[in-house]
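Here's a solo chain for you in structure tokens, the form predicted alone.
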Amino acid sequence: MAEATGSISGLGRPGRSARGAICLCLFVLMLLAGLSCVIGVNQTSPLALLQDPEAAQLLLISRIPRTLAVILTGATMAVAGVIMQLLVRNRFVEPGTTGTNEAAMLGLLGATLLAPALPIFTKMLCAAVAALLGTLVFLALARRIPPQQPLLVPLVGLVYGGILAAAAGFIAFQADLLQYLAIWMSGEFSGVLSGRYELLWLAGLLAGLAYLVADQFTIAGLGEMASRGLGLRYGQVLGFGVVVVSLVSALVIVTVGVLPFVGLVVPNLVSRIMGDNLRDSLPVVAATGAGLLLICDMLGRLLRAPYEIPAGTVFGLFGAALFLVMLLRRPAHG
């Protein structure tokens, strides 16, 4: 992989404009995170959080963990989406349209049925292995689709994911676990407390590792033949990308459930502005995914207060509308 990095001029570190965009995104994300910490059923001010012991406890046990969970989920799902799109070379795929999420739910369901006493980390590993196998099957299906038929790729993924979801639904119905399945399919953060979200830091670590090989992912997006011609070890990059996508999907589903459209909308939105060089765009993709999911989570807390609308539902509506707008508008970048 090192020879591939050296053969592409301009790769290796973000450009000046990219660094500016990254700083702006991080600044906005910090403002949103601060706002998220003071929004909830118990409305409070930043000053009260510092002076009132109960408010400070609420901040440490609930508000900060929830905010961190939203940021980690949005950032890592967006990164998983852009990696999947580059590996498949198709803008219309994400873990939710390739059967990855459904396979992870099948793995989690199997672990819950066969060994309900397993610790949550072991169940997550079962879900990750199932997600990995499910993703590999989708990639095998995608390689059989003619390159001149790109729209068939997401269609095949949706059909494949639908079959896996139907199998999970049938098993859950037979085992009286439909309520568990409904929880995993509805991404929301109301139950996130300190001690119940820390697995998401592993997803954040995986996203950080993905950034270390961002140049290789960019080259892999040119296709297998072009990548091998540039000296890239395509198989290794493909395998690493699939492992990152599968583990991130499993960690998110086990912790907060499925979040639709994050991995589909955010990479397309950033790509239209910054292009496909992941060394420049991946931090912006992560920050944008985290920021948009944070906004949707806060809207879910405010729209029907004191009740909550799951962040996955809000982002599903917002993401579908935004994706339709992007489909109907011509990209501003190349």
Contents of the next structure:
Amino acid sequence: MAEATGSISGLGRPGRSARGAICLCLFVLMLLAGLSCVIGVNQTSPLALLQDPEAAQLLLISRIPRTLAVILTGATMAVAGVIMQLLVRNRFVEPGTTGTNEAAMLGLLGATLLAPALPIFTKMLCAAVAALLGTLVFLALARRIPPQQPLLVPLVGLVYGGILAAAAGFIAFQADLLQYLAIWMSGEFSGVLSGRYELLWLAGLLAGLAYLVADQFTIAGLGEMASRGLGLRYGQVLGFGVVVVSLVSALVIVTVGVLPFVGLVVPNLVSRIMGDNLRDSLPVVAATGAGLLLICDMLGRLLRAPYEIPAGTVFGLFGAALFLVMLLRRPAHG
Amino acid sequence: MAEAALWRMRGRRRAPLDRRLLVLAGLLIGAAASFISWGLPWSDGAPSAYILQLRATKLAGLICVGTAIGLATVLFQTLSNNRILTPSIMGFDALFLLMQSVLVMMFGLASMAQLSGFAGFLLNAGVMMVAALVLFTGLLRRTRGDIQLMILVGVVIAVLLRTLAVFLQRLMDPSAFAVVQTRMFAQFGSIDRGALLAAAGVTLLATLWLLRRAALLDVAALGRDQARSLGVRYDRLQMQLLCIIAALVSVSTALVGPIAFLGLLVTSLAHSLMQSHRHALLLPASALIAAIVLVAGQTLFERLLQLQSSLAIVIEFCGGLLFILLLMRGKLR
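Please show me the structure of the same protein in the form predicted together with its partner chain, now that we have looked at it in the form predicted alone.
Okay, now the whole complex, with that chain kicking things off.
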């Protein structure tokens, strides 16, 4: 890309203080992942692995894929949230409050109704295209909101999402697909087995690509005028960001369902501590998102064992409560 | 007291009934008549008594719900001092559903099922009132003067309450869940007769109480400080109004489930029709318009389009568009 941004990104490595934070986050995440592999209806311990081939089977088919799926989902949703927040220049947006999720659902519904025989990958593509369109419409709406009223942006997004959801609800009602819709609405991981979550790796790849251009996102977060002045091709970065956010949302919805608040709460928590330089904070954002979602998934497995509560519900609960605290405690000019 | 003076003022200035209200009432009667009579099966020269009774119950329910939503929304807009908030945007109906889940969880399915529709409704509404008072007086005080913050916090509270309800329902056993689930979606199809009776009583009482205090509400709409300096006991009034809003939301949610944007649609229409801030006009107008929208819409959906109970979804869609339009045109004060 432009030479100017090339020099800003420097060596392309996080600063020294950030490296410590990243290592710490990764370490905690490893611990949580290990815990997630042994928690469940069928208790396994690392010792049992050596003696019992069935335990190894369980681990390979169910536990490890599930843990990976949770990590990928949490990390990519958090990354999508932070990108969205920089692009809209508003702390309170995420794919769930911009209609992206609902648009993806509409696309998925359309694909399911019109061509039920399509392979899952094509359906995912339909959902992604719909999510892209939905996000672009939201961006057009958000541009018309005066910048002095930052809280209007998520409000418009929520209502806009509500309109899309109502449209999806109407179609699903007529076609008797409401139950189908309800499954997408609550993100959960109990259905994850090896062979049924691999699309999420694609989301992980996208998040990795986003990290490559993290500096340019950081600059884009300064606003269109400022970033053009600094030599950034604003339109390209914006387009790339929207594509990443839409694809990640579509992939996550197709594979595990809607997970509210992950993209909202995690970036806000991290940016309070680390600031907004994505080169430093993006790995921490991803690791925190993955870790928190892992905790919620494990809670969901433990609270009412042997039944499960969807991780999306658990996170929705804590996420909404945290968000409320952030709103009411925010400084006067935040 | 100044409040007494306001009461007297109302007595002196009794205007003749506004013509626009009469037109609305006429429209409602027309809609109701077509709802009852359109496609009514006749046997032996008389309409089928069973169908007639079914439709009459439904009609009463729709009018009751419309009145409740119209009144509650006007009141909430008066309290929050702006024109795009409604109780359901702020999570009142989510609170009602949550309270219902909590009641079923606490007392068990058996004791809840034993309650008749009548007693069950009153219990639910009572619990709802207490919960709404606790939650929303704090919220209104905390976010006073910052309407954007108030709305956003309200929306998030609504999400939180809804998620909490889902969470509790996950912990329930399936038969208890089935009881709660019937209340989750707006259903114009099945209305419980005992609950309808109680709801109609509550709505009627609330309507009478409010219409007698229309002038007082006009003053309260000026905002807390102004109203207080004019001698209104604002905080007490706010508490009373929150109670009434909670009761009215209980009426509509218990009968047909949550409908988020109907109130917004209706009060916008009422404002543009009446061109006035007087509650003596606004309250009846929005109650009538809401009832007309529901009855006419339901007639259209059931008889003409042969669609079942998707009216609520269409209302959500149109109401949502209106909301964004209002926001974009800067109606947020």
